[in-house]
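The chain below stands alone, shown as structure tokens; this is the form predicted alone.
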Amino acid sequence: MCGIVGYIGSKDLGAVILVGLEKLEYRGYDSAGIAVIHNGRLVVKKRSGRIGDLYKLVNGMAFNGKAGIGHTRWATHGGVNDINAHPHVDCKSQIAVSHNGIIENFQELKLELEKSGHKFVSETDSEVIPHLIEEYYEGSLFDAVLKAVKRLQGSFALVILSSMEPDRIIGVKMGSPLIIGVGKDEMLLSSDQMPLLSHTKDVVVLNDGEICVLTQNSWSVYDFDGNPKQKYITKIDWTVDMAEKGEFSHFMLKEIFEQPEVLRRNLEYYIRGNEVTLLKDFNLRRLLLNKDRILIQASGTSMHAGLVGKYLLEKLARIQTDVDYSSEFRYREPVLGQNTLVIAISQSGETADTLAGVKLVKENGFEVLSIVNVKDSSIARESDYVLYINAGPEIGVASTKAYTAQILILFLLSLEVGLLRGFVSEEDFSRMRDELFELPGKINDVLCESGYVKEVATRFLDAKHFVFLGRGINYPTALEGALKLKEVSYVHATGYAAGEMKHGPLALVDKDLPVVFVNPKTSVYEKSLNNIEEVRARGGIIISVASSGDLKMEMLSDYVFKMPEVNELLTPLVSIIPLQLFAYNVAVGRGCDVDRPRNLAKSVTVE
């Protein structure tokens, strides 16, 4: 969730970190800070609040050294102020650290630095890291650091800078992502791509128990015991232009508006002719062939695209699907048979709960099959198998691109899986694939009518309450519509399957409370219209997205989101996209911050 940028280079340092702690922005934080090298000495420059009050302090001030680290921090021990605030120094001022994640054993460690002398002045479990180092310092802050890394027990990232050694930097990750960035006369380090994109393509992803040391001219890596490590450089695949905002305001209604190409280019990449490809990988066919359960573990949207996913499994591979918040599955005891495949699923590829699921998984034998949009990342790198989303990089806090790129790759799975056992004929298969081709221009349909959307959004941004309902597949786009509202607007909303209106939620229902009802031709569609009626019978405002040319919803609605009919199994695919709008522009017109939502982070690289 914080977000670590180090520089070392020849180029403007307070403009290279101040830079890339705004491309940090989109994973949340409440302070933000830079230590550099000016004069020989230690200059450190910190402030709770955003980006920009970090500026004023620095104020164009100008530093003739080469090395500077900058942290954005998203508060776990201690409150929100200046002093919290990263990087953290040593008694001397000579050494700081700029710290990801959490030191579990921060308190045994500060009882004993405090005895030996060490002065501290944060409420922060990150200050013990830089007075460690002091305590170990010999000459070689390498040494130090290496002896200070094996007392520390949790999660962390670390970009270190010292005016003793003025000439480098070093990083170390263990749970928490930290890149190199390999550029030409400079170095780089961040906890994730943004930052490097506009000095370099080429990086060097760190795993676990790894330290590296950047000068300006080269980089290495060692492990946890200073034995050298061969790593390799590889290619980030996105460019600039996909973190700008362009003609959009905010970064979430980009994203919004990037569906259909996000679709159209997943579409191109796995289909080929009349065959799948996401099976490619023999090995990866063969264990999907030979298993009759699967569980999916994710988190937020990812989970509820998750829950999409166990529909189109069911229905079509014919494969029993369970569906569970990774918080949840790492701490109980899941029955695995050898005959059960655990899918991850997770935008960024870094969310701590996700992550530590599959490695539960790993450690008791079993395979995993990852879905990821970033290449690389820690999911993807301790997956047995990995699908990628191609959705490009997300910045909105609030996913929307990644949900249904998400959905779209267990639709083809699906599809797939259910072709090659026999569940799914090629008569259907042809057809499916034409519809799917299809999706992106009926999702720019949806989309045409934006400007209705917001129309309606605007009559109701002083609600306090709304409920989402959904049946059968478009359930999860009830919790997930209902999400996004709360995400971005701060306004209470709750999502339920719409059945179980009568078992307790049908009580909330009086003249002031809007009730989303998301309700296309499909399957269950005579059964919601009996919801609908309850929810009318008691006053309630009905706000419902319906198929276009559907007279029955329009006239039971107060408000009607029209989307093009489509196929039963891909409507939560296009039904998501008026919710998205919807809650973009109810958080608009109430003032909010929409691609930094207060309390939340884009990756949730902590527990």
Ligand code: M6R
Second form
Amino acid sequence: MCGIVGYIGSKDLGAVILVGLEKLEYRGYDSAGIAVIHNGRLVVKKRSGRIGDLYKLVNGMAFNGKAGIGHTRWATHGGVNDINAHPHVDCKSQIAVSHNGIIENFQELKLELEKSGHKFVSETDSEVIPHLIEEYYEGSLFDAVLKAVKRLQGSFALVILSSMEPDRIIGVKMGSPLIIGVGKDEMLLSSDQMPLLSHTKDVVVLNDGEICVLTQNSWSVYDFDGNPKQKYITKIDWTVDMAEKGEFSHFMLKEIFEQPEVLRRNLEYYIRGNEVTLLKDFNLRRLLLNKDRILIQASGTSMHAGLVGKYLLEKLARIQTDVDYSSEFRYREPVLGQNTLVIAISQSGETADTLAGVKLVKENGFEVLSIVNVKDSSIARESDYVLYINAGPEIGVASTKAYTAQILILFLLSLEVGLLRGFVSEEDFSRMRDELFELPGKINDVLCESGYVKEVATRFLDAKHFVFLGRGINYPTALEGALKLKEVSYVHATGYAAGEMKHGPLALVDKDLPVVFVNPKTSVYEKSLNNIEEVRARGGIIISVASSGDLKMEMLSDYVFKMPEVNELLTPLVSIIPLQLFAYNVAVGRGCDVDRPRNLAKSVTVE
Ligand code: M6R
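Given the form predicted alone, corresponding form predicted together with the ligand:
So here's everything in the complex, that chain up top.
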């Protein structure tokens, strides 16, 4: 995880790097630091805490050099303290490195470097890097970096600065993301697009095994043997205001409210008249039509979207679909074959386990389709085919708008394949298309009830545990509702298939346990009513998500979040909205840092 940034140009060095780090703070936020050139020397300022704390330390200092680097940390090796914060430096404080990733052979390198007289001060794996570069330095930073990176095992993106060559910064990519921002009289390096937006729209995305050298007016890319590589500039299509909170108090809330717009955007983009255009790539279309099994691999919320996808693909396209956590998939020799298509789902496109899953499939000689938000991200680039969810930047650590956008893409995919395979009639297709276009309005209706959700949330600020239950296509909604609550409010919550309650978890129910039932009108509605009765009979407190006008649910529940009636297959897109709002409001009420929950980071780029 961690975010790294580098800048070379004539703007206020400290300010540019600190603002850049703020934009990357969602990637890790336990400590932060900068290293800049000032009076021809390296000045390093770093400390544990948030970027706000680093601002205080830097205290508006003006630096007269042109180059600097920064880092925001999510600790892996070594505790959270000032010394372990990045950037790390060599013995003479002439080389500074910001590192994102893990150096797996750092112990062995450290021993070797200590024997040669290098002195280490931190407990991190990253500190070996500046020492290794120092060891190899013979008058050319670039040559020293080339030699050093060949010794590193693991995943790393590096931004390197040296007072010996203050007219350049060097970037290295192997496993973790790194992008060059090509500006006018300035160049930048960053883990993602966000810090670049206010400087330039022109970027060069680095691939694994590439090193770049940036000066104020030039950029060049090489392989690890020092051979020049031809690279092309691409344009960022996100804007600065897309990455701002605007009138909202938190990114999570802004992103929850953006959902109608994100869905509308995707519908207008992917549906043209009587056609879904997701499979306009002939090869992708052929690939999907020739498979009789789909295997979805993803992590966290994206995996929950995949579970909804299973219901959709099986129901509409009649393709057997299995869903796996990427962290399990990658280590268990999954059965792959010519008839199986693997789909990877990832908002960031950088999740290490999901990326490893993609690589595993490719190594076995099969193709991968990915469903991704961030353009040109590692998963997007490693995959044979990509469907973008067009959700715009998602900054809150808790994924909200990406989840519904992922489900929408899975719905459209299932619909198109179903149509092509003859399982969906033209008539059904037209009806569902109309229902899809009504969705943004229906989600807006639910968002209009946010005041009530807040009121209910306020009553549960002291609850210690929650159980979330759902059946059928809303079983994943229960899992996702529970995940949202626990990650932002630190309250224990478990999601379960409603029909499984009596096989064990029913023992948990007493008068203090809030049980959230997701039970809109669907084909398993009546079955869930029985499960609600079972909980009621044992005194549990019932909060439900139910279709508007459902008097039975109103009678059975202590609190009801109402949603408009929608086609059963679309219910997960609506039923999750009140649960996102509920999690948000419980977290705010409990004083939690909603956008940056403790111990988490937005992109999990380590195993
Ligand atoms: O970027 P990805 O979709 O691959 O991320 C996967 C998970 O890390 C992510 O969904 C995580 O579970 C979220 N914090 C959940 O809100």
